[in-house]
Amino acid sequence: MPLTPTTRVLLTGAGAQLAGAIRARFEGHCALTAVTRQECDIASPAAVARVLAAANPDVIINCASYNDVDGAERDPRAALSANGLAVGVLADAAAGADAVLLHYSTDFVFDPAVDPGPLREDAPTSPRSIYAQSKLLGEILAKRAPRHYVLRVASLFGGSRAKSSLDRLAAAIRRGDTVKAFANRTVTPSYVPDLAEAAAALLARDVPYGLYHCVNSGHGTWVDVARAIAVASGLDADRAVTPVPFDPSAFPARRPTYAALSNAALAAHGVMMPPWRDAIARYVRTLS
């Protein structure tokens, strides 16, 4: 479903970081409709209708997430809500719709006990936290629109909205402050603006529906990022990064140590990723 200026797209949850940049990326390419928590409570089916009555979408993007990982340990029902029912009241209205579902889930929903090399989409789930729990459960319920994406994601950066850990790390290498990172947790940071191309190249090139990871190309741990920040901003990086060690238990809600996705499924498709590494020397110039 290539975008023209007659495909119309709906995208909920237009407040969050990686909903700004998709809004960036779609706008003047589509008939975008974009709402937010506020306008539009995807957890309530009158609201649902409500906007898709106005908005007639051919595409549904949902951005809209309960992303406080600690404080859903606290709010179990807000994090199950916003992150799994709401999902399936989408998926639901998209059927009805005959609209395609494309919606985001996280790498939290891994957690292996040891390194087995980049998760494919197929890897056994193990979800530890309720924010994850939450998460897998919107991806079972996205299932119910037939024709439906399931991104997960990860470790996001940048974009006009950028609030995420890592911008904040990147605020404090910037500033000139030594940070501690962690030494033996790998990730596979996300660029926002690199995630919304991905979006519009899927929809275009009419990739198969179901689940598929969306993240930039290749790993590393915590330090491995603070590093390439360091060295995109032209900072000495060993002053910059103290290297600490990762203990899941020092947080209230568990945190996979190995949390590396793999891409391959993407690029089977033509949706090819960047690096992670260009993707921070990009974002860092933005910074400048």
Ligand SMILES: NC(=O)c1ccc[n+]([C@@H]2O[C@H](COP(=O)([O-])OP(=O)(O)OC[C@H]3O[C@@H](n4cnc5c(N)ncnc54)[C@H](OP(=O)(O)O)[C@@H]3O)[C@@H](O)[C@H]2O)c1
The other form holds:
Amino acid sequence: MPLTPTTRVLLTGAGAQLAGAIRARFEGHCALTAVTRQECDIASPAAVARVLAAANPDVIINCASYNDVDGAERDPRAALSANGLAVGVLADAAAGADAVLLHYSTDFVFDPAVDPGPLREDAPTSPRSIYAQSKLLGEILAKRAPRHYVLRVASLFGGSRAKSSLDRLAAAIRRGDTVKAFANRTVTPSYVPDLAEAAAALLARDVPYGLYHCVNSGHGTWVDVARAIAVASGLDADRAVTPVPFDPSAFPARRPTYAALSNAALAAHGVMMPPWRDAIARYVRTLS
Ligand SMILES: NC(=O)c1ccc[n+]([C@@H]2O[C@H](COP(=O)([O-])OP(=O)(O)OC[C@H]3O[C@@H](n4cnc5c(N)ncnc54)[C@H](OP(=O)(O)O)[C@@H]3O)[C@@H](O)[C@H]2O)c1
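Having displayed the form predicted alone, please output the structure of the form predicted in complex with the ligand.
Now the complete complex, all chains and molecules, led by this one.
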């Protein structure tokens, strides 16, 4: 479904860092209705029905999510509601409106015991935290929409609110701080403008519906990421970054040690994700 000025797109969770990039990419290319939590709590079937009736969308993009990974252990109900059951509400609404549902999930659904190499969509999930379990429930319930995309993303950065771990790391490095970074935690960073571009490309190319990993290409440890930020900022990476070991038991919620995602399935459908180091370099240029 290519975006045309008459394509009606409803964006839920419009306050999210990812939603800001989607707005920037989609506005002017389609008829976009963006609703924040205040305007549409996706956990409320009545609110979703009201907004859908008004927007009559061809596509629903859901960025709403309960993303406080540690907070979810204390308040599982909130996480399971927003990340799980509410996605079912949206999926049923999308099915009723014959709309496409594009929903986001997370690399945290994985937690392999050993490094298996970049994880493909069919790798066994192992959600060890309430957050991860709630997001996996959302993946399952999103399938109630016959026309659905579930995109697993990871370690977002570059949103306008600059609130992610990577954004905070970049700010500290660029102030001249020496930052601690995990030497043994492997991730696939995702630059939100690249994710927004991928969403547009996915729709334009009529990629078959289903589950895809949607992250920048390649993977690295948090030390690699921090060093790349320093290098792109013209700073001495050895001085800017102190490697420290990652201890999963140090946090209330378990986080995967290895969570590199392969985006080969998306690439096979012509949606090419730029390498993460290139994304970091472009991001750092926006900070100058
Ligand atoms: N950030 C990451 O590194 C990361 C990693 C992996 C996956 N993801 C996924 O990527 C997607 C986008 O994440 P993000 O980091 O851009 O999100 P974000 O900045 O944390 O924002 C989430 C938004 O969802 C809203 N929200 C929460 N519950 C809601 C509800 N019941 N109804 C409507 N809105 C609700 C929040 O509103 P309030 O602020 O008012 O609560 C907030 O505006 C999510 O699916 C997330 O799980 C993110």
